[in-house]
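First comes one chain, alone, set out as structure tokens in the form predicted alone.
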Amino acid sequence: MTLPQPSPATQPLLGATEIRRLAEEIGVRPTKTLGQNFVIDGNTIRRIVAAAKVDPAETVLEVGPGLGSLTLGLLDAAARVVAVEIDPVLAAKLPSTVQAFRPDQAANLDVVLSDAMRVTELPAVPTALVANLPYNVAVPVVLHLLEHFPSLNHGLVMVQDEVADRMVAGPGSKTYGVPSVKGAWYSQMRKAGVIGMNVFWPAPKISSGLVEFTRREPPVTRASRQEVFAVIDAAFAQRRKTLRAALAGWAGGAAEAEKYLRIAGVDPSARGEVIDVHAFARIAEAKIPLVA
């Protein structure tokens, strides 16, 4: 799996020297707590931006811009970038970095100092998400943003490679689980490439995977998203159990679970890892009383 080739470079991007200089200026050392790994290779940035298929008229949401490696590449491709940064020192530095490297595009950047898991409003309406996400919160962040920003039509996120595999897995796969099903509620996801370790500072111990997503309508169901997600969580809490056993607590007993599963057309002896998001929606709906 290879990334698209970037268009010819027109403006310089941050390399290892610039990244380390900027970090030294503000006394920043990447921390494991915040999952900080800064991209130090400009060509990798160009390839990521090309793979994201950003339209020149779009507003892009970036989470965790760090020192601005990807931010500069996104400003070259999009009309506007809204960058959400949890680290106050990095958030304060980013506008001046953009002013120094892209003075004609500085007005096209909004920096929001916040935890991405808490953001529900932004200064501009984003249509794309492109981000190098901290490994430890990647899946919750993506699900949160897809829930609260329905304007996000597509995106590309860089996550730990094994997390990428879980996000894009289909029913029956060994890596299929909660991230796979909940992601499928909102979008079609596919793996768009793999990024090696040496393009980061500090270098992580595992490669990164690129996950591309395209928004789609959720399954048609009388059940709410929360009700469907409760079934998903229960089904995978002990993934080796049959659905009849795994959903007993959710349903109020194994017999009740079997009843709802049969109404939904799902084999009670099956396991959660073999059914898709539409089946989970049918199970959740089966528990909702019909209103005369």
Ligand code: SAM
Second form
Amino acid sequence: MTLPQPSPATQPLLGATEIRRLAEEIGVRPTKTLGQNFVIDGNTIRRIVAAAKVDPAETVLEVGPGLGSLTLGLLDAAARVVAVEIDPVLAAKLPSTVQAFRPDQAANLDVVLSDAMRVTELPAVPTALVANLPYNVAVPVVLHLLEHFPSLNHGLVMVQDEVADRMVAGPGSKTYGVPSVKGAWYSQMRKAGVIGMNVFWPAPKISSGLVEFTRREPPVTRASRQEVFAVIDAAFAQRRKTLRAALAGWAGGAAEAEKYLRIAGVDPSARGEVIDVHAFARIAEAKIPLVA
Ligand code: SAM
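Moving on from the form predicted alone, kindly provide the form predicted together with the named molecule as a structure.
So here's everything in the complex, that chain up top.
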């Protein structure tokens, strides 16, 4: 007689006791520099995995697997997990943790020892990004991965709550800025919840936010992504200034900035914080001469 397999919801996840024991075994003392706050609560992991809407056939990219809290939950939900970890001690430990807690799924894990802000090659093609990100580099990591891995068509990341608000903000909002517009170049981003501090070890001083994203086509424009991003950077470097003034350096003078803004159909006295990614793309395009 074959025994019924436990459903993913009943598979053991890592709690405070296991996390502390694993950390002790390898002599890890969590560092702030690497944003090491490990999840010690199975319900939080189940919530993240459910919100990520991972298909069972998918390969998931996880950044910063740490001691494996989220990795186990992802292995239950996906076909394969590629985990990119910068800390060599944590990366070396992960396969044996997965072997101990998910022996049947140990072959479905690839561990890549690398900086997620620099990685450009992976052993499998991921279609989803699901991660509890190191907080100090969360936005650059997401932008780097969306740029270099076009196969990533959706995902869910946990970041500092205030960073989550900035990533999902729309034009006109107080929190709208560079992460919002650059994120919107690649994807539709949406807030998917707030997570308290006590589900981590060590507990951070602020809450975390979940950001769900779905990739979409970037704006259609003759300007390259780099050219559009240069306008975004210039506009928000001096966010209290009008676009005419803020873009003077980029355009080669305030009069030129005004000319390009008018071609793009954007009010030169507006500020960057009220225009969307399509308008930024039109401004960048306005500076590019038309070839006959
Ligand atoms: N996923 C684990 C969890 O939920 O318990 C750990 C999350 S912890 C917030 C962030 C993890 O990212 C740590 O394991 C840290 O070592 C790793 N990390 C930090 N900077 C990184 C980088 N640039 N590239 C890859 N991993 C990084």
